[in-house]
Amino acid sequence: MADAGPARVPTLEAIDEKFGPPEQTDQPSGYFRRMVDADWLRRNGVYATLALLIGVNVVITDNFVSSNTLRLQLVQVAPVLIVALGMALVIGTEGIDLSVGATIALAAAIIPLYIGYGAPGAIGLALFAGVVTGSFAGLLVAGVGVQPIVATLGIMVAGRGVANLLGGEIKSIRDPAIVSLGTDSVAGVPYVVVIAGAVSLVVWGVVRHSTYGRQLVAIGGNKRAAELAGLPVKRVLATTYVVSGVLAALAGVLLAARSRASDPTKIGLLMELAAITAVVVGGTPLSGGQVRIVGTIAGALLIQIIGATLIAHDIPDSTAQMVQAVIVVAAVYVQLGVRRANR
């Protein structure tokens, strides 16, 4: 078989002559077409929409271009963002955390109850409540193997019940340190915003560069493969729920500090869906394996500014709900579209 190729076979020179030497890359054909494809939309849709919305507001909304507006939007988005960051991590593991609202209520309930130990003590205890609910979720999901949605749903119901039991009626918070946390600023930036910014930065760094963050994303992408590569799957999963719990508790503290009250029946109600929406709109797929922190921030801001716009223009509730429904459905649709294309 080692004889030279039969005559009908073209020589390599002939082939090269005909086609030119092999080349690796060419100018992309149809730049615009690539720009608006489904994947592009999923990655950048939230930024484009946010920019568009801000642009529209600059034109149509009174007082929109002002440092007060900026400050207000950032202050109001801070708790949602903090919860959404934790949620992004959980979703990155292909999980979901429905217990964040209940954790917020627990943390907020603890503040007025234990304010006798001083603000740091009360806040510490409140954050510890997040560790507890997070550990519960982590134990159920990673240890026992309960589906995340089921495990955290249970905690959502039970946690809210415990918060009601603990907190009772709505209580006002008058401790000056806590009130200051919710109200005051440093160099013109409210503490609440500083905290949310710091948390964002840390979570971003953790996802990008920490061993834990990289393991988390790998586990979300293919749990079995990660297991076989020796990753500490259970530990990473459990840690993630604890982180989400602590961040939710932090949001609870900030919400209570800002409203100077703690109403366990109402505070953080359905926060889980607000957070999930921010994460999904921000381009993190519910199927795990990716965590988009900057997208999540943009997603939370987008939701915030949509709400602000609707209020500023006094859009009735029914219409507002429809507008927002359209946006979520669009975001989810874009994601599903991309997933199908990747099959």
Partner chain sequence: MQRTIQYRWRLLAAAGLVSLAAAGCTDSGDDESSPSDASGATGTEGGDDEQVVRTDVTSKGEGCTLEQYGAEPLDLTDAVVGFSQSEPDTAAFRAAETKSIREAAEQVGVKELLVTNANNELPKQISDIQDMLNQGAQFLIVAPVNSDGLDPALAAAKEAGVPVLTIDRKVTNEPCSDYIAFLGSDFYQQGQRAADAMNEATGGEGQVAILLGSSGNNVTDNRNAGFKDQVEERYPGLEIVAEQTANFARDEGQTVTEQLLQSNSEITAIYAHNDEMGLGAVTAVEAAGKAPGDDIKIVSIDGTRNAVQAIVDGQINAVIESNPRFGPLAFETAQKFYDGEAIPEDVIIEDDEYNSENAQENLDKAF
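What does the same protein look like in the form predicted on its own, given that the last one was the form predicted together with its partner chain?
What comes next is one chain alone, with no partners or other molecules.
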């Protein structure tokens, strides 16, 4: 039997002649366009929405464009922004901190108990409470390996309980030095706004220009790769939760100073929701690896103005909370769209 010889591989021309050339579609360009649109929305949607909301309020809300309204909105958003900045760092590591509201309550409960040591002593102990709660969270997450949502949920429950034990019923705060933090101004700018602005600037500088900031982003992007590269993963994670705790405690001090009272059962309630909303809406992905400080500031302002708009038009506060929940879901949906488009 004669050898048939090696099998002949059909050429591309032969395939085209038999089956026709492959159909040309616009899928790649459409795919690219969808990816760009989703990414643009994640990065800039908060700024466009904030500008639109301000424009709408200028038209429909009485006295919206006034110095008193501007001052009120900035004073109210300052504690939320401070907490959100710490939350942004935690989310940048692919974590979450649900204990910030309890830390606020704990710090506020400590102030009237230790006001006899003077304002610096009381404030210092309140901030130390943030160090303690943040250290516990960092120990559980970085040291033990507990999932961040589980670790901080436990601290949230325990911290609120400790705050209630320490504070009990509402206690008034009359120390002039502490009250001035929530009521006085410098050059016409309230102290709380100055403090929030200073914290924002420091956190932005740390994220953009420090070794710690670069390590934080690298760990959030790929924790295993960061470990293999020799980065101090556990130390960075623990430090991040401590920073979040201290910033939450600072917000508690400012809230107590502004209200001139400490109510551990109510102060800081749902603050974690407001902070997470500001961070996610601001463009920081829950998957970690990025921290958008300017976006977080815009997100906090957006949430504040939405709430103020609803209140100005006699819409219940419960509706504002539902709006926040919808905004979070929408922002996460946009982030998922970007991730799918980038795959």
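Think of the rigid core as the biggest set of C-alphas that the two forms share within 1.5 Å after superposition. Since the structure is predicted, the reported quantities are computational estimates derived from the model, not experimental observations. Positions refer to the first chain, counted from 1.
- Core-aligned CA deviation for residue 318 between the two forms: 2 Å or greater.
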